[in-house]
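First comes one chain, alone, set out as structure tokens in the form predicted on its own.
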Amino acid sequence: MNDNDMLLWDETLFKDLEVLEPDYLPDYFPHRDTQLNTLRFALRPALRGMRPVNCLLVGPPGTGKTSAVMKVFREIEAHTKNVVAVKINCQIDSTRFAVVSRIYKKMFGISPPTSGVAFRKLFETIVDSLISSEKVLLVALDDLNYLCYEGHANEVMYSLLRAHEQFPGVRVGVIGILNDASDLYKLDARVNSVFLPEEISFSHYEYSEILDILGDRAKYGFYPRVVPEEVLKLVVSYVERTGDLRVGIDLLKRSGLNAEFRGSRTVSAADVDKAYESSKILHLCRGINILSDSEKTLLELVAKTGEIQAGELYKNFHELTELGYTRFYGMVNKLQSLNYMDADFSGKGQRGRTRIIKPRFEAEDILKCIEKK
């Protein structure tokens, strides 16, 4: 490397970092023009004061599903004030004190007390304020499996949705975020029967679309020149095993930092490589953990095993949890499109139908995970 290739000490190879972190919200946003419009047709009766459909966004983690309701929100903000688009993180708010707290936040600009107000008088204090100012409610639930898991779903939905029963004229509209709508069977019947949301489904992204979409993170949060094409292809490669986005958003940004330490003016794949090695960890301990405990359970087992059929992975799975074959065959269908692990067929057995059972990431990493928990 000679000087003209090095990087001055107050030089950078960034033109703009937030454009690499992975909660930026950006202009662009392509490929999910279906999901975008769906979602936009259910919530325009707010618009008009009314309420609105509710949805629910179903995809694997990175697929744009938190993005999407953010975009929405924020043309809906910029478009009227009469609608209060609240977004609530369900793996830190995770109890219906906390979510309403942060509804209250979001309209008030202030938390609520912490102790001495019963719910009760805090969602009441909400619903006046909606009716009096003819405002309509709209409430993202993001992961909100984690409410299912801690218990505290069914109590959350049925306070929002069926509010309009206690006090008549207000509007609110509920939209859940999660990554299997499997994790939805804790729901009981007098949610889902006023629930009813239009289903909106992001898919992994595609090839061609994973480079499309960090090739323009890479123009707008880097300098020209400094990430070669090579590279960004490099880093779709990784993305593609994970399946999550989010993951090359960061791969760019922990590999730009790696060329200025090294003080060159370009990304090399080794900066790339190197990056993935301290990050993939990470990036697979954050998906492991929103994994239910039996799911783990069962992750766990295929990482101890290596290789298995489905019906002896079954009798283990049952012996641990007593839970039957059809929670485990749905598991195993989301474990697989969460690309933690492979269920092909093998051809063999009777109809051809045996499932060989692996994991898709080493053992090793799937157990340090999972022994976090």
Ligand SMILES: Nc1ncnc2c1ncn2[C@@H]1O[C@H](COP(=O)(O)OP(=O)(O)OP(=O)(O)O)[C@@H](O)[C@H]1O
Second form
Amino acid sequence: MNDNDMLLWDETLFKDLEVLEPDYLPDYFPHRDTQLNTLRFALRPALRGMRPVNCLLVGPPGTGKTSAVMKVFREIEAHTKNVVAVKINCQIDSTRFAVVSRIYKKMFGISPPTSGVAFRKLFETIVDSLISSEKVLLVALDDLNYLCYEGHANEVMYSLLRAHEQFPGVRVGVIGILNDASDLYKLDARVNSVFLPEEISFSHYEYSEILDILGDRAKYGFYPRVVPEEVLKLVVSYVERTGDLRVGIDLLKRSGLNAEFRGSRTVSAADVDKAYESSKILHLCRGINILSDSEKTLLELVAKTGEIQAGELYKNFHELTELGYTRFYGMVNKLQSLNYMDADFSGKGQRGRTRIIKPRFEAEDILKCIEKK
Ligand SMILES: Nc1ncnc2c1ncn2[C@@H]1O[C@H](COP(=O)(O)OP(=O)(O)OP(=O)(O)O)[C@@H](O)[C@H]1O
Ligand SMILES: [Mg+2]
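Cool, the form predicted on its own is there; where's the form predicted together with the named molecule?
The complete assembly is shown below, putting the previous chain first.
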């Protein structure tokens, strides 16, 4: 067929492409019952007009944190009109003003004027309305680390969490969402003493869980028999490496598009391999991008040296950053849990057991992502 035919060709392998979009909130949300129930339990007081327990959701990318909060927010909103539940994407709204503007918009249906209004004025309007209507405010600060980097987290959280001291009767709950709890050390004591969150941890999904979840997406996203079981399993094996479900959903979609491009009625292993090759750098860079500068330095060292003993790596790292062993050790654990590198005990060090560190991705790919920043 020529190019024009290709665009007009309306046969498709996708039953519902929406199901494979990254912001789709699925009905079937398994393997997160404990986390969902802890969250429901912590927020339940809000349904009775009381201040809920603050929460902190922590876990690696693509483990369902944002989706879990959105699900519980929907349940709450379906149940009562007396709770205002707002999710803030801190990567986009990364100042105190932007955060209250988002809350304002949710409450009043329009954005506040962007100039000439002080934060204080907006916040007072919000609080007055909450008090007079006896509503409870729930604010989910998603990707809270972006507020921490910019130094705005203290201001935002201070305003929200101590609002009741200044405005008696107002009830606010805060849900923080983070990849790494160590970013919270940037919060000051005035905030921490009132935040006191219930910590809810989201771990990597295991092989069988990924298979279950992606199988459901494939079932609703594609027509029957388009994605054979062994092809689905191949997708899962790619995802298992990072545990990031978003990568898996994206991989399903790209594989399907590759199959369509070939004019095939089924997705093949080659379609998946090709999709993985073209997107792997993208996903890797997305993950590396959210690391701190010192974490990037450490990863860069590992990528450049290849396999190395932990002690020796520490020496090199310390020379570059002057950071101490405790911070180094924490970062090694973090980079290991994010699957960027292995840090296993060799069992045969000269003085007891020593850890051998090695990159889990092609060094070249890691370096490409670090260079790009
Ligand atoms: N248990 C689950 N069942 C079904 N789909 C899930 C489940 N967990 C995650 N997903 C899907 O995986 C994708 C990523 O989930 P989500 O955005 O909630 O992750 P996250 O933990 O917030 O990641 P990040 O830290 O990168 O923001 C979404 O498309 C979501 O629908
Ligand atoms: Mg998220």
